[in-house]
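The form predicted on its own is given below as one chain in structure tokens.
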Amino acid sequence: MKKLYLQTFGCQMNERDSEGVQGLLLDRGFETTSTIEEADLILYNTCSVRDHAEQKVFGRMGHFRKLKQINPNLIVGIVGCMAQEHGGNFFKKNPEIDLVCGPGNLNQIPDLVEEIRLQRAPRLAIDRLNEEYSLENVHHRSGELKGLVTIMTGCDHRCTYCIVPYTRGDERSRNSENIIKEMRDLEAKGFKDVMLLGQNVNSYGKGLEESIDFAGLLEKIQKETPGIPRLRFITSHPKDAHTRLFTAMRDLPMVCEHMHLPVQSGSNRTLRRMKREHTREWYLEQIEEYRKLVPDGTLTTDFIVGFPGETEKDFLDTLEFIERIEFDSAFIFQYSPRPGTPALKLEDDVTPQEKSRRHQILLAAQKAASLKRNQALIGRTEEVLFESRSKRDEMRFVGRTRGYKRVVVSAERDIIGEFHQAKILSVADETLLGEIAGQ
């Protein structure tokens, strides 16, 4: 049989990318391995979000170079957003690169690999960027847990240091019918902890015929799939979350009580730079909403250090909007150029030595306000669901509660896939430590 390796960087949209990618080309007669060097066929699934990404998958070029040396019938594809992104200029510059294929092809690549199976000529895929949902009625899932549903692709604000918009395209919504069939399938399954994706899920319903909207669909997905346990979602953009969004988390049994809202900055004059349409103030008043409609709920958020013109006290803005708010976690980013955004205009005036400085001090902040978060949990007792073993003891259990908080407990039999009480006893970094209530 012929083998597939599919390595996936990036977000969970990717992830349920590479999934539906997966599932087309097992129904070829792919099978799939962990083993490189054992394929006829490798797939990346790609990020352009941040160089150092961009960098991890330039860098295998020349291992790419080697296998293709050893299996001269070896087919390379670059699928994605690096692959919308850079286009054609992949083959002129790697030509060991045999397919690229954009967010808007994937369902295409099958035959897009027969093709250059067949021809042996390279094959570009990018024209359909901006088209319905390319992987519509592919329910191929990698896990039998925690499944993955796209929900709307692409991104209409502008932010100006974002690629996003240029390589996924304008905002679609896909039908809630469709969506639904995808949540009874997973319900059928007995998947226990659902997400919905997209680059911005509070925008959901945009352009469709129908009349709904993200908070609309939720309910929606409760009444007509209550079999599932939990219902997650990322990510949402603060302009868009609203008090309706709000009491449909707090109402609604299955929507798990944790949000990631990403800020991105402190710093008014730096929100404006990045276009980000909101204003720290504004960022504030939702929280506040937020934590008394959902008083157990867990924010996680995204920041950016070292914005170009960000000053020392744009820096401080931030730090101190930081040990403000106290996010349960942040994934904090050194700003890095990416193409064809408007922030290249922009004199990237911050050096390196600097950003990394800040770096560090948000980060530390950061660290102690999602301790501070934790250390509030002992001794309480939380719904987990266990996911895995943990790598250091096969008798220990990692899982998750319904606010995302990373929970490991010792049992003395197999619980993956299993809901327990557990009690909180003590903090591990972002890890809570506990035990099977009543056991």
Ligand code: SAH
Second form
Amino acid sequence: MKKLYLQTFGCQMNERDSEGVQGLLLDRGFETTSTIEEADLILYNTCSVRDHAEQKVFGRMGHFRKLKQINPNLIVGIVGCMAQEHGGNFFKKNPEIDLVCGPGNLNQIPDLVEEIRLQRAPRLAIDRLNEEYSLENVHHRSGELKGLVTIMTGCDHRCTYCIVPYTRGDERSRNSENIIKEMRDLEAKGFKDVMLLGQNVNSYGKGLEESIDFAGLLEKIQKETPGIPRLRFITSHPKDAHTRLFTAMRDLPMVCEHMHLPVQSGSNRTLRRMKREHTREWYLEQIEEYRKLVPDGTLTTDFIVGFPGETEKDFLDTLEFIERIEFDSAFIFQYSPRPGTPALKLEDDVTPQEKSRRHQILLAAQKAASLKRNQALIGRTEEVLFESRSKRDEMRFVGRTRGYKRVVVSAERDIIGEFHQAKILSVADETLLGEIAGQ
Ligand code: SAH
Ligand code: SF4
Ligand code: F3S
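Next up, the form predicted in complex with ligand SAH, please; the one we just looked at was the form predicted on its own.
Once more the chain from above appears, this time first in line as the rest of the complex follows.
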């Protein structure tokens, strides 16, 4: 048996891509290993979104070189977003790499690996950036509880800081029948929580021959596969998040009451320069509507701090936004200049010290907001799906509420895969501590 070592960086879309690639390779006689030293094939599924993510991969090259000295038949592949971005440059700088394969070419990996093995020559496959979803009809799953389903790929926005449109291509929605086929498979296998994936899920349907939008897709999934108890989605774009989506979230039993709605900044001036296509006021209006229609719904977001030209006033607008909205949680990233993006032409003029100072202040404000939102749940009973054991204590189990809050409880027996009502007793950082109700 040939052994595959596959490591994934980046977003959930990469997680799903890796799962699909793994399925294709298992079909060709590979088995997986978690020990890199015993691998015959090493694949790194990579992310380009910030420099830090890329450096982690570049930092592994020396190790690959050593492993190839020990095992000359070893094949090393860089796949995903960094492959699309750097293309053939990898071979020039890093001769230890045998395969460079972009997100649109993933289904070719088994054949490419075979060619490399026979011909001992590197292969570059990045020419299918804007073709149809490369893992259509690949139903392999590594888990059995939580499933990921890519409903669209690429992005038609051009936020000035963002590399994703260049690594994933233009926006393409998958046809809804294929998505339903995948959902039926997950339903039959007993999956309990399915997350729909796309860069902008709520513009789903654009460009398809059938007439369907994202709320329509949610309705169709509810109707066709009602046996899946929980359905989630990421990521929504504020421009296309409106009443029809919120009412679908309110009315469809399987759709969980959680929205991840990245805002990036609380300053209109910065939003304009980021080309986000929404204002601070629009965002506030939309979430007011969301909270009215889905009163228990949770709201999470992303921010970028230290965008070129961000003034103290812009920064304070963001701080005020965090304090005012009280997101349940937020990812806050320091701006990282990306090759080929329009923002690269702007001077990266916020010093690293200042970026870091602003970052710390926003993190502290968000921590206080998360704590307040979580403390408001103390005394309440929430439905929790238990997903794993606590690493520190065998008899403690970790799960998620519908709103995606992490809950830990003690139980006398294994409750993984089960739903229970849990009473929330206290809060520790972003985790809720509870007990199973009625015990
Ligand atoms: N499609 C999603 C997010 C894609 S990237 C959306 O539009 O919301 C995930 C997050 O990474 C973004 O929301 C943004 O906050 C962050 N990000 C993207 N490019 C970045 C950059 N150049 N520097 C720092 N953070 C960045
Ligand atoms: Fe990037 Fe903007 Fe597209 Fe999101 S919407 S993937 S941030 S370009
Ligand atoms: Fe990273 Fe590509 Fe996802 S750049 S965030 S892996 S789409």
